[in-house]
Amino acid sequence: MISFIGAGPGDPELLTIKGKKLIDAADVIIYAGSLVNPEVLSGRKKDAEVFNSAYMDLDEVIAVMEKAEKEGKKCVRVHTGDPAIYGAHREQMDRLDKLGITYEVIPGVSSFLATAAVLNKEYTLPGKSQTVILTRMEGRTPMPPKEKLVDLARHHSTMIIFLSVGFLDEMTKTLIEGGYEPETPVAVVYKATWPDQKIVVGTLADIEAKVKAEGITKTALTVVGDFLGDEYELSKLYDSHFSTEFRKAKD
């Protein structure tokens, strides 16, 4: 069986216990070396074979998996964050299905969750936003027709934009065109939870200049929305005048 593992956002202590156990016991490890912190593999067996998928295409990745399976070796495929978010693991699983090779997926902490954590923010603030959109800028891979950033911006919800820091000028203009005000707060977090983490906070009007001054060009997440502000409504969940299944409202 092949184990697809979400390695988390960077801090090796944010790897799940289950994921670590599988990595440490693996005979063959294929990891996304361009993004996964190598420290995640620090507990591996001395004789484990390690492959960096940054230098491999899909056929080569599957060939390593197939060989390990035929040899009765335990193989793990380590993705950054959680593999369900821009992990491109579906195509690998489909290929394994055709080969009759079983697999499992071990979820991980996505970088968008780590970003909220290092910002000490909550994406879903009552009265501000109860919807979170995960998306990316259109680059070499086109976006589906109904998922253009300008259209998504019209919802004015919390926006989490992956693969965007290299297109900040275009991104901010598009978001403003879609309905966000120029003073809408924005945060760009570079390598959340890594030792060299950087946090840049601004607005749609000035975030590009601030990020450029910090020299950030990749490996960063952009989050946009009023959740970054200080004004919001209190949750009904802990409102003393609001009844729940477990607690009666106080007079």
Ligand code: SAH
Contents of the next structure:
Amino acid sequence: MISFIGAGPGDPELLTIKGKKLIDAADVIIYAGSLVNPEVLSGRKKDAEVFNSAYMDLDEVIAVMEKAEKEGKKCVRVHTGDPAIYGAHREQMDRLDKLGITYEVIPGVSSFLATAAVLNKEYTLPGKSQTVILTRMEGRTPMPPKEKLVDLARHHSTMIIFLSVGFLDEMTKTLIEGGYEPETPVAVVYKATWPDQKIVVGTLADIEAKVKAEGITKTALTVVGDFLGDEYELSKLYDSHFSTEFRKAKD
Ligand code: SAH
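Got the form predicted on its own; could you also share the form predicted in complex with S-adenosyl-L-homocysteine (SAH)?
Full complex below, order starting with the chain above.
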């Protein structure tokens, strides 16, 4: 059985206990070396074989998994954050299905959740936004026609943009064109939870210059929306005048 493991955003202590136990017991480790903190592998067996998938194509990754299975070795595939978000994870599972190799998925802390944590923010502020859009810009790989950034912007929701900090100029223009005011707050978080983490805050109008000044060109998330501001309604869940399943209203 292959174990796909979400390694979390960077801080090795943000790996799940289940993920760590599997990594530490593995004979063969394939990890996404461009983003996974090598520290998450620090407890591995001395003789574990380690492969960096940054240098491998899909066939090569599957070949390593297949060989490990044939030899009765435990193989783990370590993805950054959570594999379900831009992990190119499904294509591996489908190939394993065809080969009759079983697998399991151990979720991880996605970078978008680590980003909210380091910003001390909540994405779903009552009265501001109750919807979170995770997306990316059209770069070297196209976006489906109904998911253009300009169309997604019309919802004015909390927006989290992956893989796209290199296109901030076009991104901010498109978001404004789609309906966000130029004053809408934006944060760019580089390497959330890593020792060299950087946080840049601004508005759609000025964030690009600020991010450029910090020299950030990759491994960053751009989060956009009024959730970054200070105006919102208090929740009903903890409202003393509102009854819930567990608590009666006080008047
Ligand atoms: N599966 C990953 C995302 C992989 S796509 C997850 O769940 O987080 C890679 C993109 O994720 C990067 O280009 C960047 O936009 C974002 N990313 C990954 N780790 C990050 C981190 N620690 N801080 C900020 N952004 C990060």
